[in-house]
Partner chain sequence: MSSPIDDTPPVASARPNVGYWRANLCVIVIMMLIWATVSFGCSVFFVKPLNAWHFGSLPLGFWFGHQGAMYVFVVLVFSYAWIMDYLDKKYGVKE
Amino acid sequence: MLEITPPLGFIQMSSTVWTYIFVTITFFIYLYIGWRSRVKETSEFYVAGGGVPAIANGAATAADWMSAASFLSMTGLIAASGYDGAVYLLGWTGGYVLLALLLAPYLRKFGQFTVPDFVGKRYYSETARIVAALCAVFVSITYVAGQMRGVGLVFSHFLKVPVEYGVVIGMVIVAFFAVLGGMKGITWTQVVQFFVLIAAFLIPSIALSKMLTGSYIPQVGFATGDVHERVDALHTELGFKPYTEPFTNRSQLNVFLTMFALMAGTAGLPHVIVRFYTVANVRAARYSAGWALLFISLLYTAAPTMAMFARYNLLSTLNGAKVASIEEVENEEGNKTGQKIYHLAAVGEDGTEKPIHWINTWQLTNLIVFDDKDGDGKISLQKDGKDYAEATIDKDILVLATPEVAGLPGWIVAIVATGGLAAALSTAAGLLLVISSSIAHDLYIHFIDPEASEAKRLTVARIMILAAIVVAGYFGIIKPGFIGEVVAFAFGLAAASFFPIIFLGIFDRRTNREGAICGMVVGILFTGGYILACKANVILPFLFSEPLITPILPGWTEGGISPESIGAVGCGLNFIVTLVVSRLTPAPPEEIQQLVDDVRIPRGSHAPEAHFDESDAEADNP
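Model, the form predicted in complex with the partner chain [one chain]:
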């Protein structure tokens, strides 16, 4: 015991101190830029709206879009699911091809400021606009829920509190940044956040790659090194399917459907689409999508390398580790709480024992739990019906833990925590503003109080942000899935509601109001209903004890279409309903058909201010 604790204290101190320093510095930078740009913004609002260079907009889009799911969760999900993790990689990058080829240039030409605005104008209907605003709120809240969990994990680790408290602290911080306002409109804050998060991800990847393969470029080390052989060998030895073997965790059908749902969802996400209105013209919108994808790929091609390296490190370090001592956690009054902390030591080939420090804080926060079931004094990861028989490791912590596992210095550990916060904050702020603008601008003034003053609308928007944070925080605490999975639900909902009707709005002149409304309603109800049916016992644990779908289709939750995949089916349904209903009802008016023709050519795109009246400015694009 005594030999283990002193160095443990020292190592934790240094990475915690580094984390405080980095987090404080970056928060001040975000606040400073936010404050400066805000001052500028009020005087030059319209100019700033249309003149952001394609490359800067690309970086901002990348930061806006790469969230805690990409940064913290995805690597862990890939590490746990091996080949099948490709659904996240290709789903979340392949969607940009759809966005760049099928939507972004035309939406830029269209020149409306929110997705509900586009839907309302193209489908000449207030009802369509309201349906779209409701879908946007629904999608965005699901997405923010994942971010809350991410922020909560970072805080719980470096403040050493249970993850529930971490989520509450995260709620306060996100509320502060979002209510302060204007973050979303301020592209440059997100450019800085992009650099923070990409550096935070690449530095440990490079260090790991150098350590395990000898190559400084993770993507090269990944393809040329022999780590995959070593992981596969370890997997076989432990009774798992090889890491590189496809379709071991998901069926081939689910891999296909999830990948498609994430792609179509990427192309339909309201807060990403809105980004393309901030560039100068149609040509810039095309390049901007390219830059965004290039920047995103920097992280996305490094993530699978980190996943595989981390998996190897984790398995080889923990498997067969000797239990040095077991400590029972005491509460403030000195009573035993029943929570056990295992102090482990790795046994080298020559029989030397080296204490493993990094697991200790994670055990305090309950994100890693050991249980020496057979009492042999060793931790065995042997497959025993499920993964990690004597160790339970939360998949979302892998990126945060990897630098510690690999024994990298404290400042790298701190950089990763800072990057996780940057990723979660930049996305949460953008989404919360979509939620508030959808409610305050698209719903409140059109539905409840058309005469509302500017001040009243802003108040409504702020209250809505707080309400959204509370709902999202609730889901962050009950955890309906890992961050990446919850975010995948949001993408599925976006794929099922927005992608088909925006696509058809541009490529099919004949699609009309009736078709679009029916398509959106059917798509989102089907997809949302299915996710709820599969996850009812997790989302509303006090009402349901098992998934609603189980009595109808026993065994479906294990073998059937997963809730992450269902967005692809919802998307297909939306397409069919929209096309069929449009053909059975009257064609859109001639001026709408003219508008569609006009959207298809780049010449004559208006500067955004042409579509823009003063009263819309604050609520629409804060």
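Swap state to the form predicted on its own from the form predicted in complex with the partner chain:
The following holds one chain only.
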């Protein structure tokens, strides 16, 4: 059993009180920024006027990027899946590098407000713009649904309310500062949120590293300590395959496809791409991409460490815990609800018992459920199918629960909750703005009321944000999957719809509008249809009782291509359809082909042979 000794001393207050203090302070800061940054022009609403400094845009991009999926769910998925869970870390990190180095500077040179703007201009087609706008809405709503779930988890824990109520509270908070400030307010809020979330992740990581390995640097403790050996031994003892053994929870094919889908999806995410339009020029876009990569690495290099520490703490604390008593929950009228709360105690080697208090709140919200099936008075975490024999633990709570499991001070528990909220809210706000701009800017202004005043345009954009929050809140409540899995669906949709069109739009002058439209339609319909076929009973439970694919391919949802992986196949289909249709239909106009060449060629450059032409000396030294 792990010896739990808090390494840090601080004023003794409960974690709930600290959480109220931290959340209240940070929320007032967010709301103040939203109020001070309120805008009156659409250019400030959509791209913050294009004047955000590179380092600030880097921090805002990192906050935009590191959503609840990165902060809360990715660590939980790695902790639960071991080696195979690292596919999320590798896919998302590789995708950002791909976006920052391969696509972002060229996209910035196009100088458009939104991704549908880019598609409309590059493919000289209003139809292509409409298809791109609809794809952006589809992708963003899927993505923001995961964020609303993360917000609901945090609120449900520290306010001790059901997750559904937590989601609704989060919807109200996000709506306030997203509607008021637009991109300008969101940008400066995200700068603050980055520092909140990175501190919230690193402080418990450092404390746990010192506790378990003796090193204050988590990455060093991870590499030089013996925690992985202890986790592997625990896994083997409980009947699981070793934590560090690859391909135990996912097939090799699904690992490869999921990683590709996450990488390509990252490079096609509209809410990250639009951040490169908020700086003054291409040079600033490159610098902000570098700053963002540095900021992101702080969390992503610590995540595997945190995951392993969390797994070890959880297993060593709960396995074999004694059932001290079982309490049945009563409602306000005093009637039994049927829900049981297990009061557990950790038993030391000398027989002393220590109550485990941190599980009580999580049990009230049904995010941890115990069932002493064999009635031996102890909780067993032995392997039973894919899960534990006598416990069901929601993977999304591991980061939030780990400081409590390890007995860290209340203020650390509180700052992690505050960081989780910052991560979820920052990304949700960016996504909502994409949804708003896709409908209000790309559809309403272009096709319904081109003469609309600035005030009317802003009103439409804000109404679209509110509508999007309602839809995202619904999916946050019904929970189509764990946060990381829902976000992976969004990345798959982005990979299947945007990545091929953006990539070919920059590097293939022969790709035309017919190819782009067909590619996007085929890619997103195939990917979205497959996800729906595999998750119909979860997404629309009032219509379907089982996955639509089950009667056709029994057992496919267990052993076939997973919904998180299918975006890679959709992306390949999009590439093939786009290239084939483009070659079978007329080439783009000459000015479009020249535009593609101009975007890729640095300013001041010229043909290599000109270096040998003395009359062109001025071009050599522009």
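Because the structure is predicted, anything quoted here is derived from the model rather than measured. Positions refer to the first chain, counted from 1. Rigid core: the largest C-alpha set superposing within 1.5 Å between the two forms.
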**Asked** Superposing on the rigid core, do we see a C-alpha displacement of 2 Å or more at residue 230 between the two forms?
**Response** no
